[in-house]
Amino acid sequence: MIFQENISLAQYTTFKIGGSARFFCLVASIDELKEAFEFAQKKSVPFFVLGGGSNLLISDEGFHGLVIKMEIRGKKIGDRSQKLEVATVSAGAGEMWDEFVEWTLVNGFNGLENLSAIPGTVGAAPVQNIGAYGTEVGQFISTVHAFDTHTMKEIELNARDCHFGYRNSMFKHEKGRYIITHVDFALRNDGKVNVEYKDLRNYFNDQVTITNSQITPLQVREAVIDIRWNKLPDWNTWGTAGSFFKNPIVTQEKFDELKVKYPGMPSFPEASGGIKIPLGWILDNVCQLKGVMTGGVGTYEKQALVIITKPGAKALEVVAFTQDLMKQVKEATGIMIEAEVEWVN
């Protein structure tokens, strides 16, 4: 394996921000992770583990260890079984996530189309439970393959063992043990799809000429990817990560409390209890920060929620900014806002 030196991550991120790795490699497989994470225990260093660089914020300061770049390919389509009409889909950690996403529709599996059009890895997608649209990654999830730092051994996880939560799992309380490596999926080929959420109700009560019972997933896929560009902004003109924060989870009394002040404001049950309030909503109607720009950072014109820089920006811009905002929703709501983006020193 190659280990370079003194590597620019602002090159890996979709923030297009952070300073220097002192060390750096790509592994293609368990064999060079292992020989990875060995030379950084050689080294004395720290470790992170890099899949599409689209949720973190790296420091101006870069990272003073090792910067670890899954590569790690693949997929495949494994046993079917016939009474369920499931079938074990599997892909590597390095994997991109929409290019997995797009692969399964073609090949007659559905379920992951309302995750379309998210950016980063197939690896990253546990450790974040990612989710849109009415659906989260943990939903279709049967195993997850991953290298133990601890015991240096390779392990299978199984969905509960992960303890998928709203943006959450057990991958993100023991950072720095488990490396993903490969994930296994079990998805449907059944052609039922979900457009319960209201953005997808919407869009396909527009299109007069189909039912749903016509809707297919892969129109579903073209739907969440049109809804998606039109919030969001353009990754080659901006610097983004795209959703910056949680939508925050409260009480039923406290949702109570705000809604007497803030009439409008929408909530939906979340299925572990508690009210989700969409903070693009607080961001923009309760806080009027929607298209607000401070130096090179802002919040996009279409979309609060998203946290966007100028070229040129750097990272203490992007930490002072949004401090500010979770500062403002707390003085108006009461609400401390949790960030979804990784900070990485």
Ligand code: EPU
Second form
Amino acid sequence: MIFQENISLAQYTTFKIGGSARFFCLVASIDELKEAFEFAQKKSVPFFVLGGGSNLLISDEGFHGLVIKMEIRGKKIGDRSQKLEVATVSAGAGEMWDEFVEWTLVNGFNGLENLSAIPGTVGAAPVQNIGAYGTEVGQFISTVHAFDTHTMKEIELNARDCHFGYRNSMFKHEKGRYIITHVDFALRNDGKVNVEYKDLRNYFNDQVTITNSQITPLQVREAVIDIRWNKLPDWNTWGTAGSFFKNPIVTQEKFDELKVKYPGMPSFPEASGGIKIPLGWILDNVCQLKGVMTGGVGTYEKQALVIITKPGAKALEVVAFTQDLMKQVKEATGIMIEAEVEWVN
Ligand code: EPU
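Form predicted on its own done, so how does the form predicted together with the named molecule look?
Below is the whole assembly, all chains and molecules, this chain first.
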């Protein structure tokens, strides 16, 4: 295995920001992963697993340990369960998420279509419990295969072990312990779609010739790609990691108080309790912060929750800008917001 030194990380992130990794390697198998982990131990440096780099903000100073670029690949359709319409479909952690989603649909398995066009890798999907347009990936995960760095063993975790929540999972709390190598999904082939999310409902309502029962999973994929394309910035032009913050979840009491002051404030009850408020709406309608730039960093003109950067922007500028947003939201609403993007230094 080759361990490179002082590799610039900006090229590996969608923010296109960040200093260098002290050590860097590509890992294409579990044996290579073990070797990389042992290398970090021998050098007494921390390690960090890099997927698609789409949810990271890397400091201008970079990372002083080993960056392991996950390249374990492979996709396969496994056994069908007793329930004929359900099949296990598996992928290596290094597969690109959206290529995998397309492949499942082309092979006749539905479920992941609402999660189309999300950048990143299969291995990163469970960590974040990626979600969009009324679907979260945790609903479709049957088993996560991981390397446990505490016991040096390969382990299998079922969906319950993963403790999936809104943009949350056990992997975020046991940081660095488990390195995901493969993910198994339980997908269906009944062609059923979920178009309840407002943007999707509006999209198909505009197409008067189609009724809900005629909408296919592949059409939902096309709709999601279209909606995202129109609402999110072009990743080739701007540096961005999509939504920078999580939508806050508040108590009913807090929401009632805010609703008096801001009657138009949208809300979504959370299954786990509490009320989710779209932060994009707050930034836009309460703080008037949609489409504002400070130097090389700003909020996107069509979606205030999305932070964008111009080429050459520094991580420190992003930190200063987003801390200011946090302060303004706190002052206007009393809510402490939390970053969704992971800070690496
Ligand atoms: N809104 C505004 N102004 C804005 C932005 C949003 O008024 O500037 C309003 C919208 O009109 C809508 C509500 O806020 O009524 C929610 O907006 P949207 O549907 O765009 O969704 P979101 O809550 O801002 C979440 C995810 C996105 C995902 C979309 C679609 C989080 C943190 N973000 O955004 O995920 O694509 O829903 O399902 O939960 C990501 O994680 O990087 C990401 C892009």
